[in-house]
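Take a look at this one chain, the form predicted on its own, written out in structure tokens.
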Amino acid sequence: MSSLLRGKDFITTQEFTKEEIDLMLDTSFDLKRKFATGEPHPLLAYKTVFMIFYDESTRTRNSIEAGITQLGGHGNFLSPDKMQAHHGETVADTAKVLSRFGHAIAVRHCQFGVGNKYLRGLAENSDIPVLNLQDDIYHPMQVLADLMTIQERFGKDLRHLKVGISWAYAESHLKPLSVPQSQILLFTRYGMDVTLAYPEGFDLMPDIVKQAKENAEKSGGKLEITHSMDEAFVDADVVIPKSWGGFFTIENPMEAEQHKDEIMQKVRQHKDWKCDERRMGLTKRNSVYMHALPADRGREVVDSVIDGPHSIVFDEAENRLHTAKAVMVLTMGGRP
């Protein structure tokens, strides 16, 4: 099973065929089975993933930490302050290394305009599989574990389930655009009408879009693009209402992190786009609604709905382990 996939760097969902990502699902349910009936699975005895953070972590750092521990092998936490690279050591020769010592090298990097080269360069230059754990476009991660609790909630056939995927007001940090580009180009790749809704200036990458929109017209899905929260709420199967930093406020998107106070400023300017009871009631009966957490309380989401009965977060939020666990057997695995 795992030679298919064996050796191929996990960078972003949309390098994989929709039969790949399938088999990574597959391989996430049997998975998740197995570690909720104590069934023992050293898939990767004695492998070593390599861990490189260069931005806080709670559920990507354990779900992959414990996902190797519970596959017989050993995740190595590396703090970039403390690697070589803090005094100027090359990509290139980092991957070079760790590609001598272990069998696969996983990285959280959400600097935009950085975070996504830095992997690419990582990968150019490795021999083993270089795993994605967020950067600054991509989070396919979190999306997979998306789509597998989606598929929990209303299985495996998803064409025309309505998604709404909406900006929300949060001032802890300016969030990543990773999370929604990951949610759009993944969920039109199974047919989903995608509602996406903003404030103007808080644009998503417009090559992301184009392509899942792509995705869209050949699986017979929807991507709509609006600037009212509501309109991503009405009807809808599913509500993702999560910020993201207005990096297109500004005239260079590249020069971001040199325009956080402006990019913050516009933020403010939103404090409407908030989930509450009032915009639940819009969405259909049994929805559901997801964010990849933490929220922030208060601003993105109040707290009767996070904790309420349309709430599946932290079913969310565990599957992170086992699709993570999924892409490690598939990508670092193989005949013994």
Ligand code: CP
Contents of the next structure:
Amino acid sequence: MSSLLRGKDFITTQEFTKEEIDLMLDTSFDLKRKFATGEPHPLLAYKTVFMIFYDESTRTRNSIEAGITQLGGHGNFLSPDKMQAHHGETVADTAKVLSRFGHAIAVRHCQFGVGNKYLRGLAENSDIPVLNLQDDIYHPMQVLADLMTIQERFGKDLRHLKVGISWAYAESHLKPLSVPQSQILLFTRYGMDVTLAYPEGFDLMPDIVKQAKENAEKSGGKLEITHSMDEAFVDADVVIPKSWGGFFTIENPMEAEQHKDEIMQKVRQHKDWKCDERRMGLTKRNSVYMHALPADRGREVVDSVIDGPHSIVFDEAENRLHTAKAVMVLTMGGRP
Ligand code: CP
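Any chance you could show the form predicted in complex with the ligand after that form predicted on its own?
Following is the full complex, with the preceding chain placed first.
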């Protein structure tokens, strides 16, 4: 394993070896300790990360912005209406210019069929790392924090840990597929036994599911798919119920933007896909409830679960800071 991830894009965990992901996690634990003890760690002094947000964010923006500040650098917040992207500047030109000014370009762009292509376009034309802050396919920053949080609870050997990832009903918006997709891709590499549950039609991208199954085969883990939410909860150590848009419930998923109302009608047919006390009762006694947040309270999950003894959502959210810092240190820093 090379310890030098300097200059690498961070678009999906699939493009990193397991040893490299372990290095990111070790670095995250180290930075968490430094943060807790107040030990200064200006590992990216005077460095700039450009943060381009096409979509709203609480955790991602603030973990990157607070994180780069704590590392001695600066985060420059950008949105398309504040850039010439709004007037048609090409992705290539944006990438080339920002490469001359700073040390990484971090981007959130979740539009289905558009976001990941935009990031790949930036990466092809950038001399500095492109960091994915969530696109339509992947949310690698989130899943790294999820894995760190699971390791804190269950230790480093996660083989045959039973994880239920389930679709859940929400009204807030059509959430991207990127969180569950990143979870099935990464958890299967650590030998976990993953059950993925969703109502018929609410599929994830077939190629992602295929890759996750291959990952499970290599690691000795499992990826099983069911259309019963209860099945994902039975005997689970970890449950992660969360909504995602039913992009594959319409004929052409690339036209999801124009069919939002139609998709939402299909979402409303599954209001019973909710994480409640009865379902938590199906899990193991010491199970944990996780959610990337924001949660659609009262719909995806009842308050007594998300605020209850199984919930580790705020540890999970805090770990967004430490993992984001680790990714920045390893890709933007390195050898003095
Ligand atoms: N989980 C997550 O990415 O949160 P934000 O959308 O608030 O960034």
